[in-house]
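Below you'll find only one chain, the form predicted on its own, shown as structure tokens.
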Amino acid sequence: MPQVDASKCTLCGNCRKVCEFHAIAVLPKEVMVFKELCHGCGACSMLCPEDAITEVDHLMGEVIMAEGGVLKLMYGRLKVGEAAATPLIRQVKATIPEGPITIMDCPPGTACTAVESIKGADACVLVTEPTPFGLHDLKLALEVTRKLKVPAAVFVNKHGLPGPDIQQFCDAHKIPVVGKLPIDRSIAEAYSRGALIAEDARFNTTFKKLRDWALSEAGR
């Protein structure tokens, strides 16, 4: 989080005119900093023309490990009452161990917290349904990984329900269709139970095409 030493603070406003998140407000007398706001980008520091910006530690959350057999879960938990994710979803990329695959589960949008969840990845495979929304959002998820140069593939989640034709729509963008999971009662009572669609027999091909796809732009 920025620190101000209103030593050396001259009032430019420098810092409040590169925050893209309105975190700072330059007053007649002092800069004050909303730490809920920030995003910990650190451009109002880089570009203080008198150094008077440091950023300090702020705690506002914790990175959290768990195992299970050969697999490793890291994840972050945000403190009651903070609002910008970007900074701990940062730190649990730092803390990811050279050499295995990562998966990364992003959350949904376009968001912040989405954009620094594929900032760096190999690959992303964008998620989506046949519906007016779920074509809306792929189209924004597409042109964020477009910008960020990550390779984009896509698997339509309840394939049969009536709506555009995402086929068809990624066909036209020239973008791989790696896998649909149809619309099917028995893969809701199969979640229901606890059961991993992945292991059912029925779907093993859909996801072997997706996997095959992912390792595959990860060199692996």
Contents of the next structure:
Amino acid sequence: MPQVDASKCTLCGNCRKVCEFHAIAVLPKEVMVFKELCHGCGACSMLCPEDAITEVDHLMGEVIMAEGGVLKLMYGRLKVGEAAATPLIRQVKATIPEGPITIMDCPPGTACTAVESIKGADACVLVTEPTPFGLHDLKLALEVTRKLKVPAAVFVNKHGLPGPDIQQFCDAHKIPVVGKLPIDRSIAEAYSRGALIAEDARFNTTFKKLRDWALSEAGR
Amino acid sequence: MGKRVAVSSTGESLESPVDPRFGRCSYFIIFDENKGHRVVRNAGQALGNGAGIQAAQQILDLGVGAVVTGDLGPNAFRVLAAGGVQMFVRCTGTVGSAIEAYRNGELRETATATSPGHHGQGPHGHGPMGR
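The form predicted on its own done, now the form predicted in complex with the partner chain:
In what comes next, the whole complex appears, and the chain from above leads the way.
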């Protein structure tokens, strides 16, 4: 986050103009930084004409790692009271070791946190559901993956709901649909017991197809 | 220059009700001590984040010395307080009656924010995406 050197600052207001997150206010005698709104993008320090802003670290959470068998789990835990998770996501991603296949569970929607998570991925699976809300968010998410130049495919959850035809939408936009999981009470029951749906024999091929698509896009 | 007073408003006239929200009010009606009033659109209204900060910044940029509103969040409060702006809260009724009350000295200044703030209630990031 930015730290303003008051002896160099002329209160020109450039930093607050370039701040996309409205985290900076320029007052008659000082520049005020709202650290909980700052996403750490660095625009203010880069564009300060007086070179009065330096980026300093701000402890906003922690990166946690766990191991179980061949799998490693990594996640960020935001400190209570912090509002912007994007810098923490960036930190988690920076800690990912080179080499092994990494699956990232992204936040829903198309907010900064989702954009940061998708950025730089080899492939992105957009999980949606056949509801008006699902389709609406899918359209936005597709725009994000296009902008980030990440190849995307769609996976339909709760397939069979009487909603919009996701397949038709994807066909029209030439997006592969790599799988469909039916709306089925037994799935919810298994989930509530902590079972993995991917290990359910009925959906073996569904998830294999999903994996194969992602691996081939990633060239693995 | 006489002192400028801004009232958060739901509409563009003096008959409009005072907008109870400061950061996300629709308009500010700015009164000059000697020169009548003018209507300014609140730049913070539709922001995803930082509405209070942006609205307060606009108040400072307009050279306003006092605000009359319903609720003030903590960020707006910090900016206005640092800018030396007087804050009158919990105002209801029309903009016209609020400015009358201000001029008659019937309003009391607040020394704290009056609402807990609403981080990230903007238009993005609440979708289920299949969850």
